[in-house]
Every structure is written in C-alpha cells, then in structure tokens.
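One chain comes next, on its own, written out as structure tokens in the form predicted on its own.
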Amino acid sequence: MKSYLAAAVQMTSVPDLEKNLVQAEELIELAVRQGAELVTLPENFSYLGREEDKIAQAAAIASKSEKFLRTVAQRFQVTILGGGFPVPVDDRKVYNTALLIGPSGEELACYQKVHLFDVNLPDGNTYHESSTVQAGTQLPVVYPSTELGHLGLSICYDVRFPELYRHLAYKGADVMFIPAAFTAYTGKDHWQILLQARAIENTCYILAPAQTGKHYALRQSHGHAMVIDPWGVILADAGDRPGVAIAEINPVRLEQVRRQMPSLQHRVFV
C-alpha cells in the first residue's frame, strides 16, 4: 500500500439519469485534476427520484450506470466506486448496488445493500426503501489492492450497524467506503459522529461520498461528504454544496494509529 489521494464526491442527484452522469463526470474530472487516484461517488449517484419512477427506469439506469463507471475509470485511469444504483431483481424490486471499478474498466468488487431504510422520521417524512429494494444477503467484501490498501464496501444506512464494519476490519480493511444519501433531518445530528465512530473503533480510513441539497419534492440530503483518518480526524469536508472532499490516505499514519491504539488486537468476543 502506498500513500495516495482519495476523493469523496458530493452531488445533488435528481430524477434525470443523463444530467446526473454529466454532473458525476465533471466532479470526477475535478478530483482527478487535483491528484486523486481513488474516487468515490455517493449512493443514488445516477438517479434520485420517486420510487415508482426508479423502478420503471431501473434497467436503463443499471446499464448506463455500469457503462459510465467502466468508461470514466478507463478514461481517467483511476479506481472508482459507484456508491449505489438500482439493479433489477424483477419488475418490482431492485438491488441497491455498489460497484468498485479498476483503472482498466474491470469490476473489482460488488455489494448489494443489506440494511434497508424503513423509517418514520419526526419531521413527517416516511422512507420505505424495502418497498422497491430487495435486501442483499451477503456480507460486503474487502478488495485487496496492493497500491490502495484493503478496501471495504458498504452503503448509507449500513453505518448504523457496527457489526458490519467490524466484519470488514476482521477481513483486513484499511479503507472503508460509506457512500450515502443521508437525510437532512438525521444527518445534522448523526452523520459525522457515526462516521467518526466507525473510523475510530476499526482504526480505518473512512471515505464517505454524499448527496446534498434538494433532489425533488420533499427529499433533501445532508451533504458533508468526508474523508476521515483512523484516529477519527476529519481530513476533508465538502460542506453543503456539490463538490469534492480530497485527502491523503497514508499507510504510515494507519500503522502509527494501530500501533498506538491496538484495540483490534484486544478483542475478546470475536
């Protein structure tokens, strides 16, 4: 593993596939121009609209999203995470799928979101992800990159389930991806502290690309895409506008923190 720059992209995706892909490409190019070798896109990067519209267009969204990720990875010669897009199961359900693509356009890892966001919030908004999304059944994988470190996948609501990240740590993760479309209501209180907790307890870097702003009707996301180091220090924060959070992933820092705080070695109930 070498020292390198990684980027967490922040978008305001809307119910328009082509418009979102244009926005994503512009932000990927911005990150690459600043030296990023690993670029991560948020959950719903290619489409964020009403559930029934997502289902109706799911096949096209899935096909164009995957083609886009392969094309831009090859064009910019970087590793890219597509943090979540719908892949059809049947005509009623999709998998919320994260895809990691290498610089040659090859698939490195794939994860289907396990924890689905079925929540009634005090602000009056109700979310029922399971109405259109089929929960994945497999724990996320850790992709062992010799240059970028061991990379662990997850998606959004997973962040509230620490056992998933402890699994990634057990599998040797150095960097954990938490791409999200975190609601504005929950994000203001929970987003940052959850990300820092996952970094601290697993002594890992966290890359958390995010959605921000208003997408349609009442749907609004918190923003604040972040890169966090293994001590829980926020290295970069994209704020509340579309943009990019970029910071160094440093194996020396990783080893230093794990030596000073060897909590992963002290686990009793494994």
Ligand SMILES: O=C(O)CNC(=O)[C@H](CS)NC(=O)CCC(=O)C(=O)O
Contents of the next structure:
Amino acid sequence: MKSYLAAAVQMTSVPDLEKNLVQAEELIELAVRQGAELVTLPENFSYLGREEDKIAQAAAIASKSEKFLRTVAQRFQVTILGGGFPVPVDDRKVYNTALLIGPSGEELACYQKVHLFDVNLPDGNTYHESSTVQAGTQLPVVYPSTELGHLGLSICYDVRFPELYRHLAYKGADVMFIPAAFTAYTGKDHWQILLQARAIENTCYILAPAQTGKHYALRQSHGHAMVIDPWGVILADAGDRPGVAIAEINPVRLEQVRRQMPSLQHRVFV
Ligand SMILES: O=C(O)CNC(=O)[C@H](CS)NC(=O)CCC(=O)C(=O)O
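Here we have the form predicted on its own; I need the corresponding form predicted together with the named molecule.
Whole complex next, starting from this chain.
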C-alpha cells in the first residue's frame, strides 16, 4: 500500500440520469486534477427521484451507470466507486448496488445494500426503501488492492450497523467506503458521529461521498462528504455544496494509529 490522495465526491443528483452523469464527470475531473487516484461517488449518484420513476427507468440507469463508471475510470486512469445505483432484480425490485471499478475499466468489487431504510422520521417524511429495493443477503467484500490498501464496501444506512464494519475490519480493511444520501433531518445529528465512530472503532480510513441539497419535492440531503483518518480526525469536509473532499490516505499514519490504539487486536467476541 502506498500513500495517495482519495476523493469523496459530493453532488446534488436529480431525477435526470444524463444530467447526473454530466455532474459526476465534472466532479471526478475536479478530483483527478487535484491528484486523486481513488474517487468515490455517493449513493444515487446517477439517479435520485421518486421510487416509481426509478423502477420505470431501472434498466437504463443500471446499464448507463455501469458503462459510465468503466469509461470514466479508464479515461482518467483512476479507481472509481459508484456508491449506489439500482440494478433490476425483476419488474418491481432492484438491488441498491455499489460497484468498484479499476483504471482499466475492470470490475474489482460489487455489493448489494443489505440494510434498507424503512423509517418514518419525526419531520413527517417517510422512507420505505424496501418497497422497491430487494435487500442483499451477503456481507460486503474487501477488495485487496496492493497500491490503495484493502478497500471495504458498504452503503449509507449500513453505517448504523457496526457489526458490518467490524466484519470488514476482520477481513483486513484499511479504507471503508460509506457512500450516502443521508437525509437532512437525520444527518444533522447523526452523520458525522456515526462516521467518526466507524473510523475510531475499526482504526480505518473512512471515505464518505454524499448527496447534498434539494433533489426533488421534499427530498433533501445533508451533504458533508468526508474523509476521516483512523484516529477519527476529519481530514476533509465538502460542506453543503457540490464539490469534493480530498485527503491523503497514508499507510504510515494507519500503522501509527494502530500501534497507539491497538483495540482491533484486543477484540474478544468478534
Ligand atoms: O431512495 C433511493 O433512491 C435510494 N436509497 C436511498 O437514498 C437510501 C434509502 S431511502 N437512503 C438512506 O439509506 C438514508 C439513510 C439515512 O438518512 C439515515 O440512516 O439516517
């Protein structure tokens, strides 16, 4: 594993596939110009709209999102995470899928979101992700990159389930992806704390690309795409506007923190 720059992209996706891909490409280019070799896109990067519209367009969203990730990774010669897009299971359901693509356009890892956001929030908004999304059943994978470190996948609401990240740590993760479309309401109180907790308890880097701002109707996301170091320090925060959070992933720092705080070695139960 070498020292390198990684980017967490922050965007405001809307119910328009082509528009979102244009925005995503601009932000990837911005990150690459600043030297990022690993660029992560948020959940719903290619489409954020009503459930029924998402299902109607799912086949096109899936194929164009995948093609986009492969093309852009090759063009810029970087590794890219597509943090979540719908891949059809049948006419009614999709998997919320995260896909990691290498610089040759090759698939490195894939994950289907396991924990679905079925929640009635006190602000009156209700979310029923399972009405259109089929839950994945497999623990996420860790992709062992010799250059970028061991990369662990997850998506958004998963962040509330620490056992998933403990599994990734057990499998050797150095960097964990938490791509999100966190709601503005929960995000203001929970987002940063949950991310820092996952970083600290697993002594891992966290890359958390995010959605921000108003997408359609009442749907609004919290923003604050972040890069967090293994001590829990926030290295970069994209604020609440579209942009990129970029920081160094440094194996020397990782080893230092794990020496100073060897809690992973002191695990008793898992
Ligand atoms: O709706 C889609 O198109 C795709 N899925 C999402 O945006 C998902 C489910 S609604 N969002 C979250 O998981 C937010 C979690 C969150 O905000 C929290 O845990 O507080």
